[in-house]
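One chain follows as structure tokens, the form predicted alone.
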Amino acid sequence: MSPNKNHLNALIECLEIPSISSSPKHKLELEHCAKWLQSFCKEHQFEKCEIIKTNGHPIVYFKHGQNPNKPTVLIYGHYDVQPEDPVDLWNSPPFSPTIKNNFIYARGASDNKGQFMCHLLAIAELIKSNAELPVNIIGLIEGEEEIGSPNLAPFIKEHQDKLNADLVLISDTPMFAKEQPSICTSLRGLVYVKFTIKSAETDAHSGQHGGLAPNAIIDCAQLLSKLKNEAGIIQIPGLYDDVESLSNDKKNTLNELPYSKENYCKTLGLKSTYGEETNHPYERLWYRPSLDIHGIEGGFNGEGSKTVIPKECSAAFSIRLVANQKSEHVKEQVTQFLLDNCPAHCEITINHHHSAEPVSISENAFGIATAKKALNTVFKKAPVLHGEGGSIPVVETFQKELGLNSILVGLNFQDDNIHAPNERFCLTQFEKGVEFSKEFLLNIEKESNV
């Protein structure tokens, strides 16, 4: 399927904007991206589109259709992107979209500009071809997802009157496999932690003080090594207490899904997988907690040499949570573990950054049946239901504050390098995403009338 020239031009324009939410120097670019989205909506005759200021980056809110007798679909996406670092590993400039072998390469191509643009382009085409749509549409495109959406939940709580809908449609997860359309019905939660260990008031010379003065990096590494054992089991007391065992039906469903350890390892360049070998790989990815260290900072890492004993060291790690675990309780468990295991001669400062709750969506939720039919129509193959190891904080917020389930239909491939150099999005998937969205929006009314 060749890309529609107008679709592709719109996507390229959006991808050219370096809307990096974690960097203060890109504040104006985020505002630029929000204004670009507003201009797109106005150009394609959406009935309403406004930019809503927050304490951080703005939210783009749009609306089309106000018929109380028709279902209302709330479409969510995020226009902010991850930093482009390390730039030298990109094969093309991250904010100069490049097309090669039917993929478009750019930061944000899959996460999430390419995916939410599928829905915006679908709405634009439906408005152009239909005097009145069979569905009401609300849109919420935020600029802070990559930093934990700190201002989105307060907005949703305060403006529930703007968000009266029957369901949420989100494309921000990967498709289960190439040529295999899918619908995600669970997300893991998240607790993100940073801590700093301080072992002295000043750095010291390793020749004059080595053997007597403690080394903060070693102290930090020893503390980190206690978080998991060699089998990959998290060692924080009580962490698994609230983890529910999978039902036999769920286990049977996992066994029916195709999995190749060899292909998985090849995709990531692994020699082998790691973790709880007694559990099915998909169970470990979707329904079991995981813990990963993301960075260690301290001492000297520049060119040349510097024989320093560092006075302090910082580290960051996160825990992915599963159904029935609560982020606040896990934060307490993590804090107690770090305090109990910090070396006696060190001071430790602990900061809990963003968090998200795990989410489960019923396989019979309103919208699932329509999504299945729409995917089958466009991809010519029945979709599978699956879980996802990542987190989308707003999905839990939509459930808790608005009572809405989210229909999670991923369109990008597992190996599209989101959050990494050479992020990409298949242009065939892009066009199929537009067609899926049109099919879904045109037919959701039929499910509401059943």
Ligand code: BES
Contents of the next structure:
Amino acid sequence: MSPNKNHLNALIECLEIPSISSSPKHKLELEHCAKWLQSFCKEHQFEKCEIIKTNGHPIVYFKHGQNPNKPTVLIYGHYDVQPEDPVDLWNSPPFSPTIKNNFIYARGASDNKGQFMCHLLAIAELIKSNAELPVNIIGLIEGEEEIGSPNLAPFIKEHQDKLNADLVLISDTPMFAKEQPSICTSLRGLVYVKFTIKSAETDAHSGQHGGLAPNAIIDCAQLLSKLKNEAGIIQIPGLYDDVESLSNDKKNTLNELPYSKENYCKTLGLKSTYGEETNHPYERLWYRPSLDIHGIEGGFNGEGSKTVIPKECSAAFSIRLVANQKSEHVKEQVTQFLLDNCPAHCEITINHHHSAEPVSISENAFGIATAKKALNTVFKKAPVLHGEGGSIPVVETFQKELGLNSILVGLNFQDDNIHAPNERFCLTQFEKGVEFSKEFLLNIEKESNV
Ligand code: BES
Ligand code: MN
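Please give the other form, namely the form predicted in complex with the named molecule, since only the form predicted alone has been shown so far.
Below, the chain from earlier opens the complete complex, with every other chain and molecule after it.
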């Protein structure tokens, strides 16, 4: 399938905007991207499109059709992207979309601009075809997903009247495998923590003071190393209390999905996998908590050498949560653990960043059957149901506040480098994504009538 020029041009324009939500430096770029989306909707005759200001980055809200006898599909996406660094590792500039071997390379190509644009382009085409749409459409494209959607939940709670829908359609997860269309029915949650350990008021000469003065980096490293044992089991007391063991049924479905350790290791360049070896790899990725350290900062590691005892050290880590775990409770457990294990001669400051709740979606939810059919039509292969280990904070908000299930149909490949250098999106997937979205929107009415 060769890419449609209009589709591609729209995607390129959107990818050129560096809408990085995590740094205040890019505030105007986020506004620019929201405006770009609004003009896209206007140009393609969406009935209504507004930019909604928040305490953070704006939300783009659009609407097309309001026939009470038709089902309403709420489309969610996020126009914010992750930072591009380390920029030296990109083969082309992250905000100059570059096409190579049928892939478009740019920050946000898969996560999430390329994917939500499939839905916007599908709607634009359906409107252009002049046929009366069998559905009403509402769109919510936010600018803060990558920082935990802090302003979206309050908006949803306050404006339920604007969000009267029957289901949510989201493409913000990867497809299970190349040539294997899929629907994702579970996402992990997240608790993200930063802390700083301080062991002195000043840095000191390590010869003059080593042996008597504590070293903040060693204290920090020892504290971090207590988070997990050598087998990869998280050591925070009570952390696994709410984790349910998988039913045999569920285990069997995992065994039916293809998995190759060799291929997995190859994609990431691993010598081996690590962790709870007795559990199925997909159970470890989707249905077990995990803990990872993201960064450690402190002391001196520049060119040359410096014999110093650093006075402080900070670290960032996060825990992925699974069904039944609650982020608030896990935050308390983490805080207690850090306080209990911080050496007495140090001061610790703990900062909880964003969090997300885990979610699971019933395989009988409204929309799953239509998504299966539409995927089958477009990809010529029956889709599988799978879980994913990443998080999308709003999915649980939709469930809790609006009682709506999200149909998560991933379109990008597992190795499209999201959050990493050389993020990309396959142009064939892009075109198939537009086709899928049209099929879904044209057929959802039938499912609501049975
Ligand atoms: N698109 C991802 C979520 C995702 C990635 C789901 C891979 C499944 C597999 C999303 O944009 C994302 O990165 N979410 C953050 C959420 C966080 C900032 C609250 C994540 O998972 O780290
Ligand atoms: Mn992301």
